[in-house]
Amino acid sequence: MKIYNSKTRKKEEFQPIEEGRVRMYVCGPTVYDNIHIGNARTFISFDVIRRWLIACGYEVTFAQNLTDVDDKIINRANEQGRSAEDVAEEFSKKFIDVMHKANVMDPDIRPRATREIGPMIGMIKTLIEGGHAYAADNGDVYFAVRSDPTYGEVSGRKIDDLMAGARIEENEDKNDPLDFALWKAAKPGEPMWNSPWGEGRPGWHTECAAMVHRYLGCPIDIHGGGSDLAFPHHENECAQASCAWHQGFANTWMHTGMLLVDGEKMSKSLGNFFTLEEVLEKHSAAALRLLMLQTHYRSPLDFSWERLEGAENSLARIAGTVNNLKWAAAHAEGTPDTEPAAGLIAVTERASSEFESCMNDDFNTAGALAAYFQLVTEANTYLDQAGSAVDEEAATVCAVSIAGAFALLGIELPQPEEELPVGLLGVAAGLVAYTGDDVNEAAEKILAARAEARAAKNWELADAIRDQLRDMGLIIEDTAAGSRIKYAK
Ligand code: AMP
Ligand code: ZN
């Protein structure tokens, strides 16, 4: 297996530390506001990698924090008056039930800054001493970066240019402008911890390297988050972990692309930004998925409706070509022709062999779905040839690796039409007197009944079993492989 490290720049083949284990940690949210769907494309993008990594048989760790002390948690506080932890913990709530609705695997860790004080504190502490870090005047504790000869090496940047770019600020207590809190004295009404170094809270990027350590121990596999954490957030996590534990930190980092929207990074500060719930409630989680997956997660994604609406509709597509093959399989009649069933066997190898070297490749789901998307169509070629002989073992080979592949993506195709309920049939079947409580068997009855008045040109009757079913919502679909009675959309 492939994957892109940004810190190299280059596709590696991966070699987890542990032989059959991957550590993997992704940056998690900082809890002020509801997730918008350009955040939700980084935690999907690594969900669909953890699901591909576990898939492959590793032994997967993921952990993911909450961000649950930060100046936008207590600014969005005293915009509400409420307090930090109740604003955090809302939002915290809020983040897991959107992930679940996004069908996101829960992390099998998942830390809050706020109970990982002690932790980040006794790294500090070690910092200090190693002389990586300095209390200022001001109550404030700073990462010395240039006592980092490796800083600039996670976002590929360079000391002296980031020393061009950076400003002194007025009353500025660090020693060095590139230097970074690691803890900050605390302000009046202010969430705040007892320190060496007096009251206070940590600095942002101090709780991912504190909780890799302890949960996961450095260096891990696999340090995740979107392109724009790489710098600073990245590039100082990494400098702290090194500093204090020499062991290194992580080996492989992975970028996501931003989510566009008009060109522009979907944002809350440009307000340009649709929330995940709000699209959720609108599209299904399966359509919002797939249209992420459709461009590789390291690429640039263009948000529209449009695609998402083009996304659903897709979806209904595959979902009904693996409705039409299981239903062709159960309902064969006659010798299938060897040959066109042999040829869906061989297309359906060659997808499924497309798919895992696609996923192989750095995680090109792009690839990946198009060998599937390719398969729909030869699927629906070979329905419309065979007829009502379909093979029944090559159908129901296409159908279950369609769904398969889809379901190790974590897209649940839209499930067949909900059972027609035999009360509804059965007033239908009142025109052709059924009585019984088996669904199917009335089902069959009723098609039987408008075949048979059908062939003795009876549309008189066959008409009125049509109009009965419609009245009732119900709609008989005729299809190569026979007909059947559905569910009007
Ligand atoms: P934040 O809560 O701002 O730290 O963001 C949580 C995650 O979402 C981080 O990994 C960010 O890199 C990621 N993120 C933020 N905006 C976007 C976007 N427009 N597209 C993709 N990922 C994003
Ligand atoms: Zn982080």
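Take the two forms, find the largest set of C-alpha atoms that superpose within 1.5 Å, and that set is the rigid core. Note that this is a predicted model, so its numbers are computed, not measured. Residue numbers count along the first chain shown, from 1. What changes on going to the form predicted on its own:
Once you line up the core between these two forms, the Cα of Ala455 ends up 2 Å or more from where it was. After superposition on the rigid core, the Cα atom of Asn272 is displaced by 2 Å or more between these two forms.
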Second form
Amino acid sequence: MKIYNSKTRKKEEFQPIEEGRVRMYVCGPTVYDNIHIGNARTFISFDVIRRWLIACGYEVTFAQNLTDVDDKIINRANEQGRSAEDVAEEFSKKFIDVMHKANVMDPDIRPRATREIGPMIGMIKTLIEGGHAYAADNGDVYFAVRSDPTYGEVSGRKIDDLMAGARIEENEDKNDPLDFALWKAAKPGEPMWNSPWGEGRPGWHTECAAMVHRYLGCPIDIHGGGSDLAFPHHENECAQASCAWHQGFANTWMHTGMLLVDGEKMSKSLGNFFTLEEVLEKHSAAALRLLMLQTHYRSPLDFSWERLEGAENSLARIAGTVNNLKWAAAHAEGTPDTEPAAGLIAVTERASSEFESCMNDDFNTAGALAAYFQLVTEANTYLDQAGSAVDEEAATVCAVSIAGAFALLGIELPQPEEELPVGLLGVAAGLVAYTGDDVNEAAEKILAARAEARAAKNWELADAIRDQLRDMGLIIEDTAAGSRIKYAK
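Switch from the form predicted in complex with adenosine monophosphate to the form predicted on its own and print that structure.
All you get below is the one chain by itself.
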């Protein structure tokens, strides 16, 4: 397995620190609002990465924080006349709920910043004692960026370039304009905790570093997040942890690409800003995951409602193929031709191999999905050619392989239609003078009557059977392996 390491800017053979185990941390949201689909892209991507590592046999410990104290939370609370705690609690619950709707697995560990103040203060003390941080006269504590000779390695930036190219807020309390806050002195109306430097709250960059060390230890195998976090957040996390514990922080850094909407940056001013919640009100989580995973996690992703609708249609086609394979296997008649059946087994094995190869190549979900889209096309060709003489084993193996691959990516295929209820079939049964209670027998009688009418060129009766079923919300689907009754879409 090879993973692209943002720090080294190249793919590297993945070697976990401890054989068979992976310790992984992905930065969670600042809980002041509903997350948007750009956030969701990161969380879905790392959910798939985690799923694949588990499928490969690794014991994965996955941690993701909730930042529940921050300037954004405080500002939102002040705007609404609420406490910061109330705002954070509301949007923490909403985040967890919408992750469940998106079929994102819960982390093994979900620390909240407000419950980890002690470890943060302990880390800050260690940094001050080591000469990497200092307390200012105003009650703030700052990290001394130039005390870390490796600063800039995570994001690929140099200190001199940062000084020359960045607009840095002037602050007379800092020893250096590049230094960043580890602890912020309390202001009226803000959440605050006691510390050796007076009442205050932690800086944003301080939180994750302390929580990673407490719950996973340092270094960890994988640290992830959106590309917008590489600098300054991840750079500053790494600097603190490396200087505090001198053990390294993360062996592999992973970052997801930006999400665009119809080719433009998402923003409220452009009217193209969508929350995950509102997208999932209109479309399935499976379709959204499929759309997102058709682009490699490191590449920019272009979202559009048209593409999402296309993903829904693709899902229906894939699910239809799986259902047709299973149905054809269950209703196979005659002696199957061994050569096409062997061919279907061969292309199924090829798709599975390509899927595994792509996923092991920096989690290339786009290539993995392409392999199974091709298999779906070839499976449909096989069904058309085989007719009713389908090879039961080949069709079943192919169906299981397709469904299994999508399940590994957390994409739940639409379920086949339920068995038709007796009450509905009872209405249609009058057409064929059939009053039995067995649903499947009733369906077969209806289909047989229609087939006989068509064979006798009694189009009026055949159309009447079709039309009455349609009026009840049912359709007759003619396939190479025979006909069947389904619910209309």
